[in-house]
Amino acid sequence: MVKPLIEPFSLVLGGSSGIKPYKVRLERRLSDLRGFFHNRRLVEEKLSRGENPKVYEVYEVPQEPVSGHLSLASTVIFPGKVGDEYYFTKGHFHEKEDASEVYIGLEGEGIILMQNREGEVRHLRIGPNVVLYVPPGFAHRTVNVGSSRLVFLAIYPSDAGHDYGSIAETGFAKLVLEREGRPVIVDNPSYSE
């Protein structure tokens, strides 16, 4: 009998990390996102004053990057803004272009921006008990538009890979900003195709 590459496991949803147990914890602070926010001047001013708030955390249960396996991760995005732009994840394409992803909202409220290589953008709301499908070929960024933390579970092929460089280079074609106390989606004047 051949031993499987991985043993079955279960996780518990909820708590401060969104899932438990997890294997890897990543933390992203403002300094890690300095080239991602639209108002880069304001980011640099905050950092020069010693302000380097935590923007989000990721708690992963990664699997070997083998076709047919799935990795899981919960993301916790804290409430906050840089100017009028809400906190968000870096956003990425998958290196494996045919990889999709599923998000399950656990708490808070947010918007997921999805953008294909041609710069066409779609967006959907995420919140508790909302399941979202990110199709192949779409970069995705999650934005916390609420006053409390946004927590969601992501399920994706373990061999999908993450291409953060393309987004760092071009940005997203849309921004999520606060206007009159509500989130609005506007064109990004700095977007370059």
Ligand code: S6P
Second form
Amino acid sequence: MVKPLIEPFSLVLGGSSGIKPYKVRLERRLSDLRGFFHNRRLVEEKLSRGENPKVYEVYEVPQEPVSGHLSLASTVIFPGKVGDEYYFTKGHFHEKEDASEVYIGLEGEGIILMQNREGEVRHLRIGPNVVLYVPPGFAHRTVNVGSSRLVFLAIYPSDAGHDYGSIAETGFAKLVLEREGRPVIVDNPSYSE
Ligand code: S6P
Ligand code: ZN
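If the one shown is the form predicted alone, what is the structure of the form predicted together with the ligand?
Time for the whole complex; same chain goes first.
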């Protein structure tokens, strides 16, 4: 029999980090998202005034990047906008093309944008008690469209890998903007295939 690499464990959902205990904490500030928001001039103006707000945090329980294991991570996206564009995560493809992912909404209101390599976009709502499946081949970005924190749990193959470069280069084909107090999904004029 193969000796298991790790012992079974459990986590508790909730609290400021979304899961507890966690192993790794990451934070992404506006300066880490330079070039991601559609109004780049506004981002540079804010940064030059010394404004560098925290946009999101990730709390991870990673496993060894080998086939068969699942990693867990909660994400907390703070409420906020750059101009009319809601705060979001960078977004990524999984390097392993057949790696899917499950998201479970814990707090707040969000929209997940999903885009395949052909540039086709899908979107779904996430919030408490929503379980959402991101199929293989779709890059995914989460957008906080509410006025409070958006918190969700992600479960994904620990050998999925993260390709941030493709999205950093092309952007998503759609933007999520506020119009009259509500989120709308519009074409991204600067999307390049
Ligand atoms: C990992 C999963 C999430 C994100 C997190 C932050 O596969 O999709 O845990 O890593 O929401 O987003 P990003 O795009 O900065 O990794
Ligand atoms: Zn992912």
